[in-house]
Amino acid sequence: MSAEVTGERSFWGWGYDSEALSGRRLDELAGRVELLVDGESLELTTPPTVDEINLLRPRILPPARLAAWCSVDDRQRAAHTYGKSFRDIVRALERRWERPPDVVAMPPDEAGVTSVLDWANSVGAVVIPYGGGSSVVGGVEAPSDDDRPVISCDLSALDRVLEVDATSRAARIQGGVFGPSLEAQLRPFGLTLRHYPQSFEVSSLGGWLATRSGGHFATLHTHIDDFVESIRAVTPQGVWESRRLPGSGAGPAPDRLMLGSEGIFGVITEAWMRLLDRPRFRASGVARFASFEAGAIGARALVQSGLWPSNCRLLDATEALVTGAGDGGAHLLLVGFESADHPVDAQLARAAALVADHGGSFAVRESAPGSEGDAAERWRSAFLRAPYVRDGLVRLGLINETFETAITWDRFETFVADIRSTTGEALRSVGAWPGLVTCRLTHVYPDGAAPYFTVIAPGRRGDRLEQWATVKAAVMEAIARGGGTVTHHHSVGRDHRPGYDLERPDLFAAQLRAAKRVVDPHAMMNPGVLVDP
């Protein structure tokens, strides 16, 4: 992955100001997408500046004992108002900061987190845990139907690896550490967590745990869940900590309740995480398929073989073209293996034979830039830059958003076809056409896969949020109709809440509400996410 980026974080858009598209790169982007909107000229929106921020005055101020690490600065409050979805970027470009936090608290340690929750309880405020703020589902914004003051609890100061157990190959890690810093601290030990979501540079361990983040491995260890030994959190009722164990059959696993909890129970302050030796051996290649469906069959054969490739991602031809991974003439299956212990060329050779049996033309990755086998590296580079490109597309007036799901193999082909068709029809119904609807498989399992769709379409300025809301609702209905999940790894937040309510069993929802009442009797922790207060 890329080295840690330094500089100032953007208060309105993705990542770091120094990495945002500007000048020639924006002009080139506009030239490419003008063809998408039938040659219509694209007008570029100027990003907001700090001087343009106009927020409601804070309704509460931090007490003296907390003031040194709390802020009511407009830039900080604006930066903590939204996550980083299409909807969030549009609102920021329109200079709409509708429900900013009253105070941004940045506790220096776990005791500080406890102090924030105690203070919030005493003044009747809401607390929203904040890691990197990279949520794309409304997970870090204030509820629109709750008038209580809001405190954003930013964990960025809790950023250290506290202890390394090299014998067990595990580490105790604070919840606020961002991906690059975490890997840098583990590197001297020859160890790695090897969890690389697209938000790696600007997201935290606590955020990954709270949202059940999907990471680097496309098979086997696909979610952060698989690397957890124990979790420690601060709740309104005190500290919550599970026992550190390699495994246990003692009843329902406590960690499973905190994983994916999205801040409704408390603030994850640290965790013991299983680590890996840093890989030394790698081998990869790409298979070209005449159809996406054939590529999916090849991916299924590969994941059901027990080879467990670290990378097994299928890109449709349009996705490959847009990202520069391919020429648009074939659907690409990117395959990779890695190991810290032994060469993996034999596994790659067997994978090549498997996909060839299903019509895939396989090319081993070559060192020469631009070679056919180098498609995986080109796609990886585009993948990491995609959120910055998304901000550029939104500034140009386009709709650019994603949604992801998962479905079993027996329903896969019909399901994906229905989602594509539904998305296209919904875009046409709101006048957002011609456009692109691309698909890739981000993770594959022996019993199913996770399709990830990207939409790029012309939008009507001032009306894009309404356009996308209509499309999103139609897609969510199609996902429910087809039996898929409302989200594979983007979490629920506020945006996916209607679909989540339909997906989960009613009795489980009652169990969640009961658990919340126990640890958060005043419903102060991220209210409205997952369950109603």
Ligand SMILES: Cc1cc2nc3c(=O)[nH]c(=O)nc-3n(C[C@H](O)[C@H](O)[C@H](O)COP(=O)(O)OP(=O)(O)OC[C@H]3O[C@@H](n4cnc5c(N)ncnc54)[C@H](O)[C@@H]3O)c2cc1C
Second form
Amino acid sequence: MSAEVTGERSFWGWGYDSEALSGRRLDELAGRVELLVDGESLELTTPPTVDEINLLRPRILPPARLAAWCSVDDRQRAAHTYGKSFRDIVRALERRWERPPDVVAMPPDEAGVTSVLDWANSVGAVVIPYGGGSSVVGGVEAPSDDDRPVISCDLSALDRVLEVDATSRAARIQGGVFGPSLEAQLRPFGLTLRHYPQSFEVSSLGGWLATRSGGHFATLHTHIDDFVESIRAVTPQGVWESRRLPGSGAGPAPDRLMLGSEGIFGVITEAWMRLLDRPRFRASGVARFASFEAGAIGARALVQSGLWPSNCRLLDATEALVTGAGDGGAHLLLVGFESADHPVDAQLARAAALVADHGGSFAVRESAPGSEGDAAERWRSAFLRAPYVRDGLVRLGLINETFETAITWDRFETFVADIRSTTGEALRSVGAWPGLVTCRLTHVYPDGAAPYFTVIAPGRRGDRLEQWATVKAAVMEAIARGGGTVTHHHSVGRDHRPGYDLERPDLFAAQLRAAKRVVDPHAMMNPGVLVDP
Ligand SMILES: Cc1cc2nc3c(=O)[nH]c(=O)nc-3n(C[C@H](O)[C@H](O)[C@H](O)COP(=O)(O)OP(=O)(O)OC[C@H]3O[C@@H](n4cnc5c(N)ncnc54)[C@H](O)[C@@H]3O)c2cc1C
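Which structure goes with the form predicted in complex with the ligand, now that we have seen the form predicted on its own?
Below: every chain and molecule of the assembly, starting with the one above.
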């Protein structure tokens, strides 16, 4: 995974300013998408500068005892206004900072988090926990129907691995640590969390837990949940901590309430996480399929075989072409195994035979791991650069967004076909056509799969938010109609509330609200995300 990048974080777009696409790389990108805009010239929007941020004055100011690590600076407030969805990037490029937080608090430790919550309580403010701010569902954005002042509580100073229990292979880790720093701190122990969401570079452990993030493993341990031993959080009513246990059958598991809680119960300050030895043995290959559906049947056979490959990602031919993993002539199933303990060539050989039985022509990786010639490697580096490329496409005036879901295998084929055609029709209906709608399977299960769609389409400047809102609404309806989930790993936030409200039982929503009232009686923690308090 990418090394730790340092430098200034972008306040309007993805990642770090130093990594953003510029000059020749932007020209190349424009050349690649020219076909999509039908001869119209691609005009590049200049990113906003700090001088162009003009926010309303903060409605509250931090008390003297917190002032050293609180900011009311425009740049900080703008940077914490949105997450990193297409919609967020467009609004920032349009210099629209709607509902910025009044104050950005950056507590240096857990006691500081408690102080922020106490202060917020005393002034009747809302607190929004903020990890890396990589939410793509409006999860870190202030509510539009709540007039209370807003404090964004940025956890990035809580960035240390505090304790390693090498015997049990677990570590106590602070909630604000970003992926690269976390892995760098574990490396001297020969250990790793191996949780690599695409947002790894600028997303945090607390954010992963609060959103039930999906990571590296395409089968078996797909979500962060599987690696949690215990969680510690600060709520408005005090500290909440579950016990470290390897497995407990004692009633409903407390951690399950905190996982996916999206900041509505409190701030996750620490967690004991189960770790892995760093893998030493790897084997991988790629299978070519004549159709995406045939590839899905191959992936299904693999995930139902009990082989549990770490990588089992199916890319449709267009996705393979766009990411450089393939030539667009075939649908690709990337398969990989890894182990710290034993060679995995036998597993790969069995996987190859299984996939071949289902019509895939399988090639063991044709060049050295990590080299340019390898499809999995090419796909992986495109995967990590994708958010920077997305910002470039948005600056060029395009619509570029992703959405994802999960569905059982019995409904898979018709479901994916319906979503593809619904997305295409909706793009046409808003004049955003011709466009690309690509699909890959990010995670696969014995009983179903998680299809992930990417849209690249021409947009009308000044109108793209409305265009995308129409498309997204049609897609959400198709997902609900087909029986899929509103999200496999992007979480609920504010944007997915309508779909989530349809999906979860009403009585469960009542239970959630009741649980919230116990720890957050004044509904100050991220109100409106997940449930209406
Ligand atoms: C380009 C891109 C790629 C992505 N790829 C993936 C992917 O592969 N897999 C995946 O799962 N997601 C992905 N995401 C979505 C996002 O990165 C995840 O939801 C991630 O887990 C959010 O982590 P964060 O630290 O950035 O949280 P934030 O965005 O800061 O917050 C997300 C939510 O969690 C809450 N929260 C954050 N920290 C805490 C805390 N310490 N305590 C309590 N609540 C907290 C916030 O209030 C908010 O509701 C991607 C996003 C982008 C922009």
